[in-house]
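The chain below stands alone and is given as structure tokens, in the form predicted on its own.
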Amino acid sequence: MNDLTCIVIGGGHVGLGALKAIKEETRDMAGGRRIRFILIDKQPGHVRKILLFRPAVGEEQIMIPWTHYSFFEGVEFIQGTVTSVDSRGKQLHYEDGQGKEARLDYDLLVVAIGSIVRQPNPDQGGIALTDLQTAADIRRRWHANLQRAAGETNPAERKRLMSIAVAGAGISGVETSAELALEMRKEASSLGLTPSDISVYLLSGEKRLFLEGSEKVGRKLDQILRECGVTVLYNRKVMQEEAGGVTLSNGDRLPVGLCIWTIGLIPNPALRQMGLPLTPDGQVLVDECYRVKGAPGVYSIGDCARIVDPRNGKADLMRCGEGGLQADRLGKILLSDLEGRPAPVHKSPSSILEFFCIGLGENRGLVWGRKWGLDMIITGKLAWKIRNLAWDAGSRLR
């Protein structure tokens, strides 16, 4: 008999998982058939997109080699970018590492390319945390405004060199704008300026953080957060980045020396040429098994999917946890197609136990769960530990 030939499309956190756990339920064989794997990314090996503010504070490299992990035994590895899918020709298409159209024929394909950072408007200004290159651009921009201000006579100008804006208030938000202030302070310090005065404001549309929990675990982290040198401004957005400041939403105006969007995600933009049924937002539609409506074959799980629960109607979170979870289940209920029989369906997690981690420098975060109604607060240390394992977990590094 052929091989049967399983291609997962994205090696980010849901696509590496859905990967191990396809091969450790079927230990590479259905039906008596090997299976052969194959991971198609742009990118050459896997990037902890979770991760993406520590370069934009420090030098840490957050791209892993994907031969580090020993479950890519044996799978093949194409660079390139897929352009479309012929789901009743059972093909894709994509264009390799050097621009080259090529095709490959499948029996199985996971869609698992995630989401993007959502941009601005370019006519906005500042700089968006979208990538490795923009963390980059980040890093050395606040550097170079701090060495500026070290040698600055103006006191006004030293102030704005030292300032920076973070607009959005989300995880991603939270989790940049504290690192950044803890760094910032240090590096002042080795400058000779004043740590206090760096200011790190972090720009927030809502009346108070962490919507998804309760007003006392807002006022929890906004307290952190103040005690890291991080200023929350509330029911304020950024406008727009301009001669040396922000124009707020109310009308103040900010002067900073940069300005960071963390706005949230949208689904991979990419799916949209693909030719997989998609929702009005982007996400490819799929059952309550992942299956890809009317693509025998195809499955799509993580940010790029909209994943609903059949038992309550609650659509999943685009976050690691989420996909994580399901890339578990998609080995299970592959392996239960592969065999006719009777796949698990898809579970909420929110529906066993709310919890989201949040870090907030070294040794600091906040962890909150809910279960019954109760509310569960931890943070310091713990906390941190909690938030570094749940890192590792999404680089399927433990």
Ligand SMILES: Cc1cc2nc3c(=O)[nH]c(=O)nc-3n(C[C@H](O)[C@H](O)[C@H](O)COP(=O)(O)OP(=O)(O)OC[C@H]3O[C@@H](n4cnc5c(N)ncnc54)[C@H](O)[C@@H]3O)c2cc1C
Given for the second form:
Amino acid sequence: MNDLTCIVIGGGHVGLGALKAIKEETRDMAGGRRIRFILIDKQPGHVRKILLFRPAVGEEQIMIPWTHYSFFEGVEFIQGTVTSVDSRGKQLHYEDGQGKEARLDYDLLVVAIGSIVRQPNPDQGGIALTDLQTAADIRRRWHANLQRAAGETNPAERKRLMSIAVAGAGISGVETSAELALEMRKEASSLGLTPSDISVYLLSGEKRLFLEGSEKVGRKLDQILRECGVTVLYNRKVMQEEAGGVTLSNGDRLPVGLCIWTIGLIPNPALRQMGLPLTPDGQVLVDECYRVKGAPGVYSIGDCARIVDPRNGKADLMRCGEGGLQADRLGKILLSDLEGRPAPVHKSPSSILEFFCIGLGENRGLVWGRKWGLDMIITGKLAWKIRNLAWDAGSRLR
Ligand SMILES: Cc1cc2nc3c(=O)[nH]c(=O)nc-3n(C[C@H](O)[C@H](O)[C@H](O)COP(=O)(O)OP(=O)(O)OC[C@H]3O[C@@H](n4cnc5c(N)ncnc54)[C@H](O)[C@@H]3O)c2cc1C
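Structure of the form predicted together with the named molecule, given the form predicted on its own:
Zooming out: every chain and molecule, the one shown earlier first.
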């Protein structure tokens, strides 16, 4: 009998998890047929997207070679960009590394091409933390600013060069600003500048931080950020960066050397051309077992799919935690479908436990969980350790 071909598109946090789970559940066999696994991704390795702020702050390498993973043994990897899926012909189309068009036949397909970071309008200036390239640009720019500041005699200009605005105070903005403030202070000190002259402003359009949890957690986060050297400005959005500063929604102007946008995620726009059914927001339409509607053998999970708990109608957030649980469940679903058994159904993780962890620079963090209406908050070193475990779990390093 012929092999079954199972292709996973996207080796991000969720696609990688799906590959591992499907391999472990099926042990590479289904109904006496061997399963041939192929991963196709634009990138040459797994990018730890949740750590994207790290190369913006220091020189940390956040791409992991596929060969690092033991479950990758026997998996074929193709570096390419998938452009469309022909679900009738059970074939996908992609562009290889040289821009040449190619096709692949599949029996089972997992679409996990994720999301992209939302960009401001081009005339708003600044630089959005979108990928490895922009992260490296950010690092180069603040380093260059501090070096200029070290030779600057005008105190106001020196202060401006030592200031940064981070626009968008979600978890990514919070983590980016905390790590930046700590690292910039270190660098300022080594350049003979006064570390306390570093200013990192975190701009929030809301009246408090962490709308996902209670006000108390928002206040605690604000306090830890202040200790790191971050000033949170509430009810103010950045409108534009121009001529050495940012204009804010209340009309104020803040002199800064750099503005970084961290304004959330949107589903991968490549989905619009892919030929799969989408929600108006551009996420793949799936049933409660992640099967793509009207496309037999095709499944979709992670940031690119709209995953809803059928019991309470709650949609999963675009987060690694949610995606990781979907990936684990997909392994079981796929095996059940192959064996003609009833498959497990999606269950929203927040209906079990609401849980967030936030890194705030080495040995500082905040973990928040809520169960039966009770808040649990952990801060400090232990929270930092938990945060590290979560980062590693997101990249299947544990
Ligand atoms: C700065 C930042 C911080 C974050 N922090 C957190 C956090 O603290 N906690 C949390 O839970 N979540 C966090 N997130 C969200 C988290 O990163 C996403 O939920 C998670 O990455 C989703 O995983 P995914 O595999 O669905 O998509 P992605 O991680 O986006 O992976 C998609 C993969 O598909 C590949 N790909 C894309 N298009 C194609 C194509 N056409 N053909 C082939 N391959 C393609 C990409 O190269 C990539 O490898 C953060 C996101 C960012 C940007």
